[in-house]
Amino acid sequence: MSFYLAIIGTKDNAVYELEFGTYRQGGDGKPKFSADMKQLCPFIVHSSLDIVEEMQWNTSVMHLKVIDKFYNYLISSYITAGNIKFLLLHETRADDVIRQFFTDLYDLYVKTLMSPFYSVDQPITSAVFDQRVRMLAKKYL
């Protein structure tokens, strides 16, 4: 199984992107997207932003669960209090596990946001942040 994670800023810009594979069922953590799918992942995720923005005003929860489908891929979403969107492209439905992943990712993002060297909507280039996101993926996905 492969995953594509995107953190989208308030101006609909990509703040952080990561492709990774599953560590479950003997997985090695490497994404197994086809060459065409690797190029489509950002477009699929960004096309679901309209759905996220429609849904965010109709609910008070932060985790919107599965919001869209593309072929055999599902897109799950989480909206922060600061209107930052976490979007995950994945193949199987696992709402509770993805919710826990998003909750821990939100904690990690808030810690990054509290840094005086980071401002909202700025791309996250920290190797520590990347390593911790990969650790969360290994833990949950």
Contents of the next structure:
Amino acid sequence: MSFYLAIIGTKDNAVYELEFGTYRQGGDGKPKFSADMKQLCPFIVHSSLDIVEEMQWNTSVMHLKVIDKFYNYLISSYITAGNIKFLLLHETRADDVIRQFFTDLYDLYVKTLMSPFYSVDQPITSAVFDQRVRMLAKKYL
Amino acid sequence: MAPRPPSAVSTPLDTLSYAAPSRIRAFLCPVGLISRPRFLDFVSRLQDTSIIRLGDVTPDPRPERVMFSPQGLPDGFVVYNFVTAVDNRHVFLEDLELYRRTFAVFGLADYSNIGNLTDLQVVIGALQAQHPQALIHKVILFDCPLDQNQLPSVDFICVPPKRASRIASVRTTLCDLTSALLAELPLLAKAYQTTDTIASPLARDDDYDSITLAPVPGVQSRSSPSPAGSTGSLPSTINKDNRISHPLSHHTERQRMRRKGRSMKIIANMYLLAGRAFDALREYSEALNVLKGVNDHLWHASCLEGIGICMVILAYIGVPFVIPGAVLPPDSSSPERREPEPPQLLDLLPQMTSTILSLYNRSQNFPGESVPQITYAETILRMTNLLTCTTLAGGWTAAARAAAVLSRPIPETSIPYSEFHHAKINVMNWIAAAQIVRLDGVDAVDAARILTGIAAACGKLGYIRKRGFVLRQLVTELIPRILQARQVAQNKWSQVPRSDDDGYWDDSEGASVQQQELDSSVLAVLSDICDVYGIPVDSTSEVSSFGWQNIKTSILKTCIGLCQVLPDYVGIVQYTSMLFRFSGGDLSVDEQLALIRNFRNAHTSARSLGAQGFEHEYWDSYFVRDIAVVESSLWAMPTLVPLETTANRTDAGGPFIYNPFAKKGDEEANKYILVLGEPVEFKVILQNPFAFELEIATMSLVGTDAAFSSDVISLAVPPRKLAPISIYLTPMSTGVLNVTGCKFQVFGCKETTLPVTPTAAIVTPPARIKSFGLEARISSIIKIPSPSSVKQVSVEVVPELPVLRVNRISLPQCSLMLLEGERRRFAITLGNVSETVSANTISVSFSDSTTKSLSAALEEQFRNDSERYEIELFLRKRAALRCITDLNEFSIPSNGEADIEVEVLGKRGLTAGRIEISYSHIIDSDVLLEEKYVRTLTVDINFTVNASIEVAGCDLVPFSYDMPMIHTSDGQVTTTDILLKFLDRVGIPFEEMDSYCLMLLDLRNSWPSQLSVELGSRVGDNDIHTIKEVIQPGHLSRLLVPIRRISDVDTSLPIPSLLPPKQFSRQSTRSMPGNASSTKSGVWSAEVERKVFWYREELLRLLDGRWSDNVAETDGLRRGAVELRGLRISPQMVDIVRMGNVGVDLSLSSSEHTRRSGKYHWVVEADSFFTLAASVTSHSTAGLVSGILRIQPTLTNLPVSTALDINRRILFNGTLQMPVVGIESGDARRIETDFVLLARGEYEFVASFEDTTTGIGGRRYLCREKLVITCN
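Instead of the form predicted on its own shown above, give the structure for the form predicted in complex with its partner chain, please.
The next block holds the full complex; its first chain is the one shown before.
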């Protein structure tokens, strides 16, 4: 199973992107997207932003669960207090795990945001952040 | 072909609206001579009246034609779907979906352009031949003033001119036509009823290739998430080979029923088209029952769809109807006549559609009976459309129904948010279902229809990004199809296969012109997509921080791809420009090279097609990195100097000499002054971050304020380089000139003006996020280059100034050899190059190599004042270079020449000199100005200074009367004789010998040839004693120089400074008491230092030395001054040379008992009376001198204790101390004392005078020579 994670800033800009695969069921953590799909992932995630923006006013929770689908891909979303969107493209429904994943990711994101050298909407280039997100992905997904 | 005015066509009805299958397709074609705008005008007039109420239609009186009589449902209506293009691709679908058939063909003619109506008769025949499937073929004559009866045939219909008739007349015409059409329908119905077999679409079509509804295999692996929970099995693929046609000849009961059901369904379809929805519903219900029985899934589903449409139309008209039991859910299957409650119908319709879709899916299992993809997709889209209408209208309202049936716009309504949201999510499910439909079996037009349908639905719901995504999908779908289609067309056209690239650019002419009108709408779609993804399409000087960079790049590449296959050269140019602008840095080298090649080809092609003004501005806003004035050696930059040299400096700076808040030095340094009419070189640094060479056709400087003309150059900037180039600029008016940037034209771009941006704009993140999502699009637009990072080069343009050149210098190779102290002159010939102005104000300043070392020496802190003065003197007074020519009246006319004479002094350490000639042109009216602009010309000259005569040492010796004997060769000669000879030679009387002293001056000749030295010493007021001597090379010679002793030097004055005073001057710190380090500098106390200093100065004033070189005739006579400042004077020497203010002298009055053996040596007898005369002489200029004279006799050659014991040896008449009062200047007072020597021996008398003019403790003066008396 492959995943595509994108953190989207307030201006539809990608703050962070990551493709990864599962470690469960003998997976090796590598994404298995086809070439077409690899190219399409950002577009799919981007097209779901409409729904995220609509849903955020309809609920008080941050985890919006599965909000959109494209063929048999599902898009889960999490919206932070600062209107930063976490979007995860995945293949099977696993709301609880994804919620945990998102919560921990939010934790990481907030820590990044507290850095005096980082401001909102900047791309996150920290290698440590990347490594920790991968660890989270390995832990939960 | 003229571009189509966009307003000429009113929006046609939405072809994907829910009730679209109830519309009659009518083909409109131009007939006769008719201009395109006219035709489109007629089309739009017809489209405005495309809805015809059945109540307005006259029924056909013929009894066999009453089947579809409009009287059946007067409230019903016929809706025309006017098309202007024949679409034969869906002929195979016409039985299943009758609305795809073209029922009517209308030729539109412009009456004003038609000469003979009878000619048009042929047209009718042609139309009938071309469109045999149509039921009626008519020619509509627009703007025809004739009456219907005057027309030659019933096939001609007249529409009066617009001003005479309004819409009503067109409507009347259409009603008549509808009547005729409805009268023809029964014939068609009969034909269907009697036909043997009615085949499914895919059963007889040979061109329709394998179809599949399956989603992309890689994407969809398991069950397809069908909407509304229907879980149909995977639609299968049917190959051409596997197609099984039904054995038509074998009429089983099942086949018969199927044929019957299908014909009933077609009749129902006709009812629906004819506007008789009620009858259609009834017919559909019956057909449904039949078809359900025989498991004809495809037709069954189509039937269900018809029922849905009928119900919606009836609901719109407001006719009560019964929902057929077959379509109701199983649990509420009791049919009853009732007004359908809106929610029920709204719930029912999606359920029905789900059923339809599952039936369609099931039909896939029957080869030849399977559903065409386009039907499947359009069913979903129609449902989506209906739900969108109800969502936007807030439920099953009248507005929603009108929108669903007649595509009426929905007025804005306020809907509770959550309800609206849920409805939208519901629609999104249907949209997702539509998206899954695979499009690779569908042709380009259908694919475009499906995708635009999805996009439209997304757009209506406000899902702009989703719409953008779908549109992008559309574009990516279209690219390969168009390319394929073009290749097919091309292969047909020329059988010779060509490579893609060549053909691509070769056959562009015809294709592109045809596409021209398409472009505007295609480009609109592309710009719409770009807008969604945060690419500002129109603006060229802005970037948006909005959006996802990778997506932007990808989108722009897709846009370029589409434009290439169309091919739309303008689009290629536009989008390539944008791609370079927005993501130039993300592209690889190969991509960039490919893009720029395409770009250039496209630009050339577009130009050759006559396109104008399509170019964008150049994409890199940071193209001009820097502009700077190049200081040229040819055209010296003028500088501003105050005209009055004595201008008050403190005025400008306020009370502070140093103000840290004043302007920084850099700014001052960067100020350039240009001269009117003189070209100046500017260096411009251009950047090219791209991998290709930039060809710049024209480039010039732009600026504001003062006028100027800039050279226009063309150049190429190499790839990945910061390239410095130079451009000349000629100021045309005076004042401040701001060079703001460059105007240039890169190949393929329009002329662009860019400011100078040394650094990229720093985007400061906003403190607070005010907007997000798509709303942030506007706020995140950044103007580049941001005004804060823009640089300007400000220069001042001044009136014309002359330009001087050094034409000649009267020195070989600008170099000169000198001996130390020598003075030489040379001339510099200046030429004025300027054609117009003369150089009438010239000033010359000099600097030389000694200046620097002397200045550095001055900075050192340990120097004491006299040394400092020495350095200052060499720096300021002993200038190495001096201008001889009087520059006040000096002027060089335009194109003229003049000489300036310069004198150089051989000074130790002089190796190079620089002559700065500042010149200007001042006209009389400028006199009031306080400042002037000058240009400076610099002449460098090398010097070699060799040592000549040096002072090796010096000593001062007083003339003493008490001199030892010197034995000469010829016997005894007293020193006095030698002295007398010497004194005689130098002209000093022996008696006045006291007033002189002797200087022993050692001079060395360091020059390798002999030099004669002439040393003058001022011994009297007008008397100069001169000593001449020839010194051999390398030899040291001692000169005896009589010096007149110096009196009356005020040593209390401080040592002066030649430099302009500073705020904290050296003197004030020196005189500060208690500062040990400053009061005691060096070896001597400050007082001694001052004394030495002033006496040395005085001494140097008396002396004057010159040397000359008589020998070297070839080199001319060298002559120069001996540098006497090398003299070192000690305080002891000062005492020798100084003549005290008061002179004390002792002498003995001569008598018979005395014998004088020297001037101060007497031999006397004991016990005799003598008179000791002490004379006190005042040399002081200050006034009267008073004091105490003391006489001290001692015994010679005895220890002090006994030497002073004279009480028993000498008897004095009077005291040895006596006051002397009021000696006038120059006067001598004689005081006599009598004494008697009682004992033999040798006595010494010393007199001293204590000056008490200003009180006790004044200065003491001793007599110079002691008086020695030997008593026998």
